[in-house]
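Coming up is one lone chain in structure tokens, specifically the form predicted on its own.
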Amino acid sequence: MARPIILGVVGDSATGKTTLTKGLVEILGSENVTHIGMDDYHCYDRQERKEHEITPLNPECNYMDIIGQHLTHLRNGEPILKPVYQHGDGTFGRPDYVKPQSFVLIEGLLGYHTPELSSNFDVRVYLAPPEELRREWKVKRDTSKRGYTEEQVLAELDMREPDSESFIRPQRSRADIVVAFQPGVKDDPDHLDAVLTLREGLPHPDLSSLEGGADAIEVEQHASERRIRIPGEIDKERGAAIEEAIWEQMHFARHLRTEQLGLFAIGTDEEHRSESLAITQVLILYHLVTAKATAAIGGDDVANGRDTASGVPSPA
């Protein structure tokens, strides 16, 4: 039996990690996915963090050694006893017995903090929206779902900034794919542009046929990186055509196709659909199913060309 394929989705708090992974779980099927949030590995509960004057962004506030051990177990197809952090009240619950399924999706703050940690992931995604937008998302989420006031959220953001700079943002350099959702020409929060940076080390799909014409995506090559801009104003028909072009390149997984991609909600808002989010999710899915196919035929180093010792994509 082929080992599980492990996807990492890393980024600062309220960058859209859960929104991105939710669609992937939907399309792959919950029975085929083990979905883990790395917040479960905090050392301290909410009250203890205040007493210690430490933020959850600091590696010293997390059981980094246990995270590394559990990643190794999951990659080897072995179960773990995972701790549980409860965001509702900031306390810990009973641990969960977790068995890895065909795909393991891990989202969190510090997944690529060290080369050893990052080398466990087959596909590494880093989310990097503009800071102003991230702050807006965090205020909406934490006031509606986590019991904070707006003043408390803003104060916490300011307190966390040094740790964001020291520990979170440097991980961007270890990602295979950097995703930045950001306002487009019309500055419509429901239709954000998606700017993707694709680095060498993974076999990215051919997107040349998608350029040109109305609502076209833009593809630029910069040294060993490819940058793609997906307009947020793309209409549903054009978005479906772009998704179809990517699906054609993973014909062995076409049975997974669904209309559940691209859905999101901020705070307590009802769900909306974003074509740029849907296309981004399909691109990430391409890498997951490609990695699965490679592992199935005995290729353990899915990301050919990756410097597995350092965890950083190899230069051209």
Contents of the next structure:
2 protein chains.
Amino acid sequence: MARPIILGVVGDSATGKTTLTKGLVEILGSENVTHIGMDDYHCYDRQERKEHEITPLNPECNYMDIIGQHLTHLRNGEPILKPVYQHGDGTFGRPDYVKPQSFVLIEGLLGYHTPELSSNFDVRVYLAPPEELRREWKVKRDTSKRGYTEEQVLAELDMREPDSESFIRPQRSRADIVVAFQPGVKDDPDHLDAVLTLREGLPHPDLSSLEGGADAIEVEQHASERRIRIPGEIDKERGAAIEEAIWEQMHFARHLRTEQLGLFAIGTDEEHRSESLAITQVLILYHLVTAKATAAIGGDDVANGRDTASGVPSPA
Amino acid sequence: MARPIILGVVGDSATGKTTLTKGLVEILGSENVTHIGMDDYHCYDRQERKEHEITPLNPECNYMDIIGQHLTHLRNGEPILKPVYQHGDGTFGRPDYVKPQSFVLIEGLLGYHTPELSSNFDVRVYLAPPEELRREWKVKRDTSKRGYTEEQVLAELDMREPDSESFIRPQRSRADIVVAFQPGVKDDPDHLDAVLTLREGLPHPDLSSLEGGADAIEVEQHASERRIRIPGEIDKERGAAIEEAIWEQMHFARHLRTEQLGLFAIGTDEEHRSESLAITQVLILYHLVTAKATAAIGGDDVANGRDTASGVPSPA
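Having seen the form predicted on its own, the form predicted together with another copy of the chain:
After this comes the whole thing, all chains and molecules, with the earlier chain placed first.
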């Protein structure tokens, strides 16, 4: 069996990590995905963090070396005994025996903290919504789902800001794909633009057929980065056409296609659907199935752009 | 720094694992020793074992693969996040971040379950007192320290017997040193004989000067095994002379010498001293410091008898 493919979804608190991965887990099939939250690797429980005056964003508040060790094991197809942090009461529970499935999705605050650590991932996504939007999301989530008041959440955000600056945001530079949802023409949560920065290293799909015309995807090249804007106001048909263009470039995985992408919730609201989210998810999926297919035919590191001369035909 | 030296102390429940290692930890200095109990790697808590009708002696009741993984990390000088099994209430606690010190002492039921697993140890001790004596020890310990009745302990022993036979005793053949304390001339706990079986593979110290005469150590060679009987009735002076003869063969470690060896407790009794225990401990210590010295000068596997041609002078 081909080795597990490791996806990193890294970003500050409430940047949409879980929303982004949820659709991916559903499309890949939960039985094929090992889904790990890096919060499990905190070294201090909630009470101790208070006493030590340390935030979870600080690498010293996390067993960074153990995370690296476990990532290496998972990548090699080996099981781990994963610690368990319980968000409910902020304490640690009984560890969990975890075997890597075909895909391993790791979401967390500090996945790309060092070059060594980030080299464990096949596909590195970093979530970078504008701070204003993130604060809004965090208030909505933590007041509706985690029982805090708005004042508490805002105070916590201010308290964490120096660590966000020191430890979280610098990781952006190590991502293959930076995803920034942001208010677009229609200023509502269902119609956010998705601005994707695609870095060299991963072979990205060809989107040239999607440029131009109304509701067009805008593509700009900045040195070694390609920046793509998926307008939030495109309608369902146009969204489906764009998704279709990407699916065509991963024809060996067409059987995975469903309507499950693009769904999200705000607080405890019912589910919404966003075309730009769905397209972002398809793009990430493209990289996951490409990496998997490449590993399956022995070109292990093609997905990381480290062995482009191996003769494996590139779908892009 | 030389890599950690790993000692295994394996044997059935109540064979004296903790008693044997306690003196070693004290002489090496607790700050130099990482002491790990393999019971921490149970996969089922007490309640679940009851439901599954499985004993802790069964490999399927333990994360054997994770034990191997962690041993490899420790041997490489890397930290582990160790699970914690709480004997008090039979549940799992918060994991423990453990860095290997100079010496790693692992005691447990199943350390030599497979050849791969046992190859992680530099020195492999197996404890094999006569079953009758072990039953007596288990009753004394579990009624005094773990709150069981004698009937409960005896029933538990009978229930575990098939697993002891299937999984525990076969490991004896993988040990470098088999230690069997047993009743000698004076039939009391302070004067047990120690019968040591020394296997080829480890270079054992020269004990020929101690043979013959009154209170003599008896040495017999059986094919590739040397069997040594340390009489339980020898007095403190004779015991000290024997210890001295072994210490002379590890002169680079003479600074470790103390009076801490040979101490043991029965149930909640005060501490006793046994000369044969002290001598057994010095013999094991000999192997630990020899392995350490060898690793320190680059002859990594001399201690395992796998590289005797490396030119490192053998103290024996």
